[in-house]
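Below you'll find only one chain, the form predicted alone, shown as structure tokens.
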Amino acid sequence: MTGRPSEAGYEAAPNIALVKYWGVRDEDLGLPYNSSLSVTLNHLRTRTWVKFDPKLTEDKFVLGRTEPTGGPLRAVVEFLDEVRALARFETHALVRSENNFQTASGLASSASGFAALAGAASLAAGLRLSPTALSRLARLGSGSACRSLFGGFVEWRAGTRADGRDCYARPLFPPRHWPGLVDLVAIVKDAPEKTVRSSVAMQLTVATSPEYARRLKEVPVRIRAIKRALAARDAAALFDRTMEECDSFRLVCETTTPKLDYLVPASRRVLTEVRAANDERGTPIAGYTHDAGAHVHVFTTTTEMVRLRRRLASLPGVEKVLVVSPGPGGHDLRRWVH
């Protein structure tokens, strides 16, 4: 391969799933049982730089000011192995990555992290992948990373092929499709870091939750409904279906053996407060969702944002409430940071 650069940087944002994937039919390829929909967020981001260096005798990974070991390091090395196989060389790499938000707490740091790693590593290896091919590559690191490469509202197609060629994300609507939609992210105090990776936890759900089969049947219906709500900018329908989907996700987690409970008391207060706000108005003015973590995303409109943000911020255990909205997809960084 000629003209191959040895270093590159890439930035990607986390996404929050409106319809979640939870469970894979092929663990090696990261092929989910169901398709999913997500929103890529602005303001939050991961920046990653990769430098392939012939002087290195092993891969090195620096996250912020730490050098992770064990599972996190192994996941990065295994992903770099996939990139090296595509590029047909064996050179080790230095990976530097930084988040401007908390890692491993339910804010999708693995999604933005592996999306950024896929972009930086593929560019540094001299690969020029199409968006679809880059999405398939990112999926191998973290399933939801395939969505973080694109901005706005994104669909991840589960596909049916055994080789995963039809399993990739694609943009549905651009970030500015719905200017009045905002996401209030309730950051709770003392949110614990996950001790079990989502990739392991979800397979426990597949194997043990009595609610999982029913959920799989319901998900396609929700995807169609949320697509219609997004296309029509129907806030009430979007909020209602988003909460329904979140409750379904939480149910299969809580009926897993052993039980998966990612929320803390402050998280549950946020859910209760959103339900109360909707009941007071007699129509959904907001919709909550959360991933495998304690922080809660509350979608609402700019009309309701100030009042609702004040209510959420006043809840015991809520540290702060961020205001984010649909944001751009991943992009390369022009400057290498040593």
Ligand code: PMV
Second form
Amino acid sequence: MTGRPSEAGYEAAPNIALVKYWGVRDEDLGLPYNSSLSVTLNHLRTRTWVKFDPKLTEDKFVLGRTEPTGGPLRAVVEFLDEVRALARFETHALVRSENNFQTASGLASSASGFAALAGAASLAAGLRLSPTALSRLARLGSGSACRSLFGGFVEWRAGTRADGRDCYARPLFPPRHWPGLVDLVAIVKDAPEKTVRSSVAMQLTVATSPEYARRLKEVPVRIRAIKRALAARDAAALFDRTMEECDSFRLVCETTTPKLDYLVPASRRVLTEVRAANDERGTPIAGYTHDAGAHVHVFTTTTEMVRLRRRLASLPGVEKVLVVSPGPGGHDLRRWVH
Ligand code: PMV
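Okay, that was the form predicted alone. Show me the form predicted together with this ligand next.
Every component of the complex follows; first up is the chain already shown.
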């Protein structure tokens, strides 16, 4: 241990990928085949407190009002083992975590969850990690978590090294880079809970989808195009490329054996409605994307937001439409809240 066993809190937000991470070249180290690009969101957050306590005989995990067991508990314990190995001590921990949004709802609770856990556990262990080292650590919990440590628009470089030292996220543009850009999150009714973890599902895609190899060739081109669109604040180009990427992600999922279908009919209605709105105007005024879940993120501009939000909210099966924007990165909570 680099200091006395202690406690710390950390807050992190979910992110939505504009270019998806899907497929790993090293499962133990969580090294992806392709780089990815995301937006960290405001308003939604996970807060996590970690206390290393020599009196504990095992790790304890409290999530909201529940005490998860099985897979979710194992994932937290394995993550704490990584932190203990880095800090060179064996003390067990109490982990308390809360989301201000529904857990496992497809709003990327694993990204904010492991980013917040990485921050809190490393601070509580007395480790003073650089942002890069913290991103590499968070990646071991959940790939997308390595992006949630940073605010605004973030790139996770896949890297080429076998030891993963060059595989971490870094901020591209700060949250206020594009003030007119918003994300309408269409929350659909009856979104199913994930039955297969993303880390398992993506390896099924790598092994069985005949479309995966083509996708890997296309992704670097799309990342370059989206970076250019962000730099120039070119809304039409951003929306176009974001939808193209989402369609490519959905195609590799749907051609996986067994088929991966994350959408419900209401999600598909949102995609169709966005395409219709763009066709009516003859130019992309919005761009949809979704991760491995049924809710759909629709990027648009503040000029179009009110009308489009009303339109999406009136679709059958859409429960509500949240308005979020690029938000801040993870940060220390500096106090232990009981
Ligand atoms: O980080 P994981 O293991 O939850 O996988 C995330 C996969 C996607 O959300 C579908 C894509 C991404 O880049 O966030």
